[in-house]
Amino acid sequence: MIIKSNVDSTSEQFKKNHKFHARQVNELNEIVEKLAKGGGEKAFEKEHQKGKLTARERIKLLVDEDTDFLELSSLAAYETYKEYVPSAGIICGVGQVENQLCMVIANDQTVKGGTYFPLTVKKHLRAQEIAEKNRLPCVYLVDSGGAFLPKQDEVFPDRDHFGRIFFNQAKMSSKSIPQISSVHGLCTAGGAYIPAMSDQTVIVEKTGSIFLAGPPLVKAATGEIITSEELGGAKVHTSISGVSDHIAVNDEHALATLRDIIRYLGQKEKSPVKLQMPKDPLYPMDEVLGILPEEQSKSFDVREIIARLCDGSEFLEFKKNYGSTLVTGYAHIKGIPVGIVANNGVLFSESALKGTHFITSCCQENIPILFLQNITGFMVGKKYEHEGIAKHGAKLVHAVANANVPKVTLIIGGSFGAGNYGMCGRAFDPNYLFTWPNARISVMGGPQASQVLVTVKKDQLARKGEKLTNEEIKKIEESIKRKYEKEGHAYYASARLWDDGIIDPRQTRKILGQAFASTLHYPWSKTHFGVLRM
């Protein structure tokens, strides 16, 4: 059951690929870092002054002290927009306060106001998907000035756009999912609506307001001259409108109280599942840099991958000599029971089946699932075909989509055209889906990508009598691998939230750790699979 490593951290090869992997880690650190400074040192004086603290501030003296905050997307809206949006303007992630987790969401007023970009809104509402699925409280602490106005037409009227995150709250409260405001700074027009739909509000005195329509608006709309305070100051939602429920001093003061509120929430079920106490592995997680090769297109055994994230190493491998191009078996990782569904190259019709086999009895078991994304998709060409690749792979898809046990999904590698549907890809609703820095996510590689565009355009201009130049066929090959290398880049996908956030593969036990243990404190509701071609 335990897993021998191989490796050999010596060898040049693998300081080669350390060398490598440890370059792209500190890029992310790099940028990630600068990501948190939000809109700057002098903009972070500048709420000081105003008796404020900054957003990351607030989730510091919110959650409970030396607990981990799980993060999300930090890189969302980067290098997207004209202006400067670091992490999309807002703070989303997973943290304990008074031993309980909660989904926080916090603006980040030192970006734009506070203000909701497309891609803030998108944040906001994949924040609260997790927080529903998870059957997480909600904190959130406001401090926005609303929609971003110069792209209210890709803020505002859709179904997913700014209006669902008040859908949201009402459905998640009607679910008993606690909704919990705090309001710091401004909170106006459609934004009013965050602290009057939730449960319980606390607000800021002085700093913190409420209303649907500012002075300046007020006056243009009726003609009455009137301050934030006497509109929608604390005093008035507290003493008069009953908007708000309690009524702070300062920030530290509204935090403090947060914590109260939290303290008093009703004890959750717990899921059936049985933990252990967790072991660390026999070997560094350190090591993974050396055993990704730092060519993408070079093969490395995934249990080496395993071996590295999982309890004592240990790992009870299910049907390992049958479909061998997908690693299936089960573990612990931090003391929760996980079944593990790992690339080891393409998927042929036994991978597939294998697969099925595995995740149906994970449900039945009730046993979360770790996909370890590396994949070029499924095996194809006429004898594939004729032996049913595509309904086996249909099995796959049922099971993966149908599980209904959690499902985490780490992109360790590739992640391209069908092998990302059937290996639990965004499309296919995990709690979470992460990512290394080395993974590439597009419908096929980039190569294989200019080799089919160049066939179809030789194909056309063979029907007129024509055919393309050796120069035209180098400059269309290079135009699409540009394109694709720029489009598959993990910091692309990060950016527009396919994605839950890019980690550094040294952090990864801990982060699946964190992530698996938010999925815990409710009852999974039983599976039922649909029809599976036969």
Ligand code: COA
The other form holds:
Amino acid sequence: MIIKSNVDSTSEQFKKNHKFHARQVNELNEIVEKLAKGGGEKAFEKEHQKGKLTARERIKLLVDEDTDFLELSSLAAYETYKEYVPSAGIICGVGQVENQLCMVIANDQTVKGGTYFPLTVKKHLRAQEIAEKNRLPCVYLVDSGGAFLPKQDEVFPDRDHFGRIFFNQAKMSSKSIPQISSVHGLCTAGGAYIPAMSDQTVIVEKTGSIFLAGPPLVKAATGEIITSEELGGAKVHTSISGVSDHIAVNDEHALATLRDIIRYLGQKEKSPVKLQMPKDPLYPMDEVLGILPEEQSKSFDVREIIARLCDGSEFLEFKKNYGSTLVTGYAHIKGIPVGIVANNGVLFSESALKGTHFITSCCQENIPILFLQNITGFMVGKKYEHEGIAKHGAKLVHAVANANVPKVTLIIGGSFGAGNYGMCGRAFDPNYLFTWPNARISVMGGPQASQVLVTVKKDQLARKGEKLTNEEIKKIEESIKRKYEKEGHAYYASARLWDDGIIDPRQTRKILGQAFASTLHYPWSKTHFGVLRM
Ligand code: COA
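Now show the form predicted together with coenzyme A, given that the preceding structure was the form predicted on its own.
Up next: the whole complex, starting with the chain shown before.
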């Protein structure tokens, strides 16, 4: 049951792979470090001079000492707008507060006044979605000027725009998922509704204020001249309006008050998941960098990755010799049982059937599922179509969609075509979806897409009796390949919130442990599968 690794970490190939991937990981870490500086040192200083803390300093004081904050989507909005909007101006993640895992959502005031760009809204909504799915109390550290006004058409009117934040708060509150906020800065309009919609709200004296329209707008609308403090400061809201429940003398005090509020929250339902004492794997996580080939098209045994993720490198493999391009089996990660579904080659009918069988058994036993995606797609060709690969793949897709257990997807290589769907891609609502920096996601590979498009063009011209020159073919091929390379990159995907973050592969075990731990209070109930085509 213990996976025996065949990796030779002294081989030239291993060293070459390791060097290649370490370079990518270092680049990622440098970007993440830069993004964590938000609007920059000067902007941080400005906040400190006002007696305020920065968003990250607040989070540090909020979460329990010596615990790790699982930050999500730090690359959100990376190189997407003409303005510099690091991490989309909002920090979201799962943190432990008074021994309770919470979703923390903190505006970064140093990024355009903490205003909401379209991807800020998307990131906030995704954090709420994760909280709702995993029944995590939400803590909002509010310091925001509301909508980024030049982009109002992309943040205000639609279903998944700003209004959805408040809708989610109301819905979560009704499901007994606590909504708690503290107001640290001037919160106008949309920014004001977050505390107003919360179950309990703390507000900081002098720096915190809540109003639907700030003093300039009030003056313009009614001629009334008033200061921020008089209009919607801490004293007003805790003694006159009742919009806020607790007054704090400064940010530190507000965060201590939030911790007190969380300490008094009620008990959660017991999780049905059977935990065991965690055990370290037998092999170092760092070796994954040497296991992953430099070229994505080269194969490797996914069990080598599993061996470095699981407690004691123990893996009870299910149907090992059947449908062997999909590896399935039971393991523990940081003491939490998981069913693992991992690609080890292209998907055949047998692999899809095996995956379906395995997923149904995880659902019966309340076992969360980890999907390790590295997939070019389902097998194509006459033999496979005739044996009904489409209907077998559909069974896997049915099982993945309806499995009522927590699901975490990690893309460790390619994620192409229908393989992305069958392996619980974003559209299949995994509780979390992470990627490695080497991950590539697109409907198909660039070379394949360019060949398809060249063929389509050739056929079109042939009908008119015309032909493409070699030069024209090359031009089409190059431009499509370049486009796919850019759009398939992990940074491009993460910037657009197609995942919950690119992670350092060496941190994978720790992060998966945190992610699965946050799913334990998931609303478990029996899975109902739909009609499976036989
Ligand atoms: N839309 C677009 N940009 C905004 C903005 C908004 N709602 N609010 C602030 N900004 C921008 C500012 O133009 C400035 O950009 P710059 O750095 O490129 O010059 C940056 O955010 C910081 O704003 P600034 O006013 O210098 O910072 P501050 O700390 O003194 O105040 C706010 C921050 C958010 C409190 C203040 O700017 C404000 O009240 N904004 C208007 C809020 C509002 O009316 N929102 C309505 C939303 S429906």
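Keep in mind that this is a model prediction, so the values were computed, not measured. Numbering follows the first chain given and starts at 1. For the two forms, the rigid core is made up of the largest set of C-alpha atoms that agree within 1.5 Å on superposition.
With the core held fixed between these two forms, Phe20 has its Cα displaced by under 2 Å. The two forms, fitted on the rigid core, differ between these two forms by 2 Å or more at the CA of Tyr522.
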